[in-house]
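To begin, one chain is listed below as structure tokens, in the form predicted alone.
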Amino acid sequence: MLPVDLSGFSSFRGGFAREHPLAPLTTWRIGGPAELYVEPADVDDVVVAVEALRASGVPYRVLGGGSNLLISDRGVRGAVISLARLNRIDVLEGVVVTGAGALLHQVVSRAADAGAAGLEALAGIPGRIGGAIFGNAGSRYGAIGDVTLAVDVLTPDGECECLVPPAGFFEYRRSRIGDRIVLAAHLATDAGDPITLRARQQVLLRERLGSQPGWVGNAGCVFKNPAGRSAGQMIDDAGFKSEREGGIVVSPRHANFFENAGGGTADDVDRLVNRVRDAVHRAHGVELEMEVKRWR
């Protein structure tokens, strides 16, 4: 049991639990429990929780929407902080200000309904804003870093700051957030027509659903696309579409998605990842890089 000094949580208003299941909180539905699960009620609670955990010497990780993540079957040591309750969305003139726990698809929909244009490229992408910022989530039409004006963060020193991303801060499927915790994002928008924006959003959603599996049962793209090439096409060319390892299957719809067909484990994913990497390297001479983050 973790040696957490609970006196540090005396002003904490959120919830926490020991040995909390994490698999239901991921889109892959895979993973063991968190030794300690912490769900702050608001930003002040995040500060309290982080200070209490540091004082107890307990390592912690931050959980977003659970997409783009593979958690060990044995669970994770230390604490997992979920920012799900930091989900406020404010659509203002020229900017959407949204908490790190807001679901990305809800932010896109709220903006479209309010006539705030500029976020349509993010339609259909799963996860929460904090994780989207951390990994610069996007599609072939653009990434969240393209519209990010500022990010409210909690620094390793326990200070809340508003960070204006400099040039080069966002890269392909990554950012330079580092060990800062995303608390909120300020996203740039332009004036638009709600009917037109909703129609565009639906077009992109249909396009995404027509070529990829749904959100639940997979973690999104497993590998990053090599420069100028498609990881999914390379996997398909290597003859691995519909290949299986235990309960995990290379999606017959899009080979860069691995689906949990039922009872899949993190170890199944690891074995399939290694097989696919080897096959693509033999066929194309390319070493695929994981896009999915791994918690061990």
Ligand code: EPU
Given for the second form:
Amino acid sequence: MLPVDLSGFSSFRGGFAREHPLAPLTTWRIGGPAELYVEPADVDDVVVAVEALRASGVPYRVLGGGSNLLISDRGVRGAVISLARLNRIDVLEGVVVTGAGALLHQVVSRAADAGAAGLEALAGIPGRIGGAIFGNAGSRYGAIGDVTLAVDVLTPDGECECLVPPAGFFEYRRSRIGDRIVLAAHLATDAGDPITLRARQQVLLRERLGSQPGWVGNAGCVFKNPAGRSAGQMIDDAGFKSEREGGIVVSPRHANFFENAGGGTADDVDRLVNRVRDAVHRAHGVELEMEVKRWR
Ligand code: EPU
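Hand over the structure of the form predicted together with this ligand; the form predicted alone is what we had up.
Let's see the whole complex now, leading with the same chain.
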């Protein structure tokens, strides 16, 4: 249970709620409430919130766009911090500086409109910048880590730092952000032509929608691709397209997407994940690793 005294929040200016529903904040629309939900107004407010939570011994997690996340049906203990209000995007010469809460697709289209090239590989990827950096979001054309010059973070000691990622900081669908909180990202761009950039974005979006379901009702690819192989293809080959557990169905369009057909639960997802893993392991001897993060 949360301590009644959260007096450290007296100077907090953002939003604050107890037993706040989290399912609407995820693309899967799954999950129970957060014991405490905190939505800081700006970076200073993030510092206040984290200090207050630490001082009162309340554990916390950071929510991004909820597009790569499975939240327990029973909800989560402690606090969930959403950085959705840190959504400022500045397109400058050679760099886009964006708050952790900015939506990735808005960053990509704002850059294209301003003639800033280099972010096209990220077109059509859901989520917010903080989560994208944390999980090194990407497509077959590249990942956000490829263009990340620096990341503003809040360290576990409560210090704001500008981190310049060293070689090896970003790997396939992971980063070494660890327990630092992403506050903003500095993304490298080149001069480009807005019309060409928008056209390229449209091509990539169409390509994506041609082989994958849309953004709502799924969490993107459930599993990482094992080196040199496609998880979707292996799940498909195992005959799992349209397989179902409760309200969760393996997408008939792309087998690495699990769709919430209505009323799906995290327990349903877990059951389907286990069945798929067992089948792929039996057929290919490969242990699939989850790409989706799990909050219990
Ligand atoms: N395939 C099948 N059946 C399926 C799905 C795929 O046979 O049900 C085959 C395709 O025909 C293709 C191959 O598997 O020959 C690869 O499929 P696809 O081109 O769709 O790429 P993917 O490896 O499944 C990756 C990323 C996606 C990203 C796409 C396009 C991972 C886990 N997935 O998918 O990223 O959108 O490339 O760039 O890295 C995500 O990470 O959440 C995600 C959706």
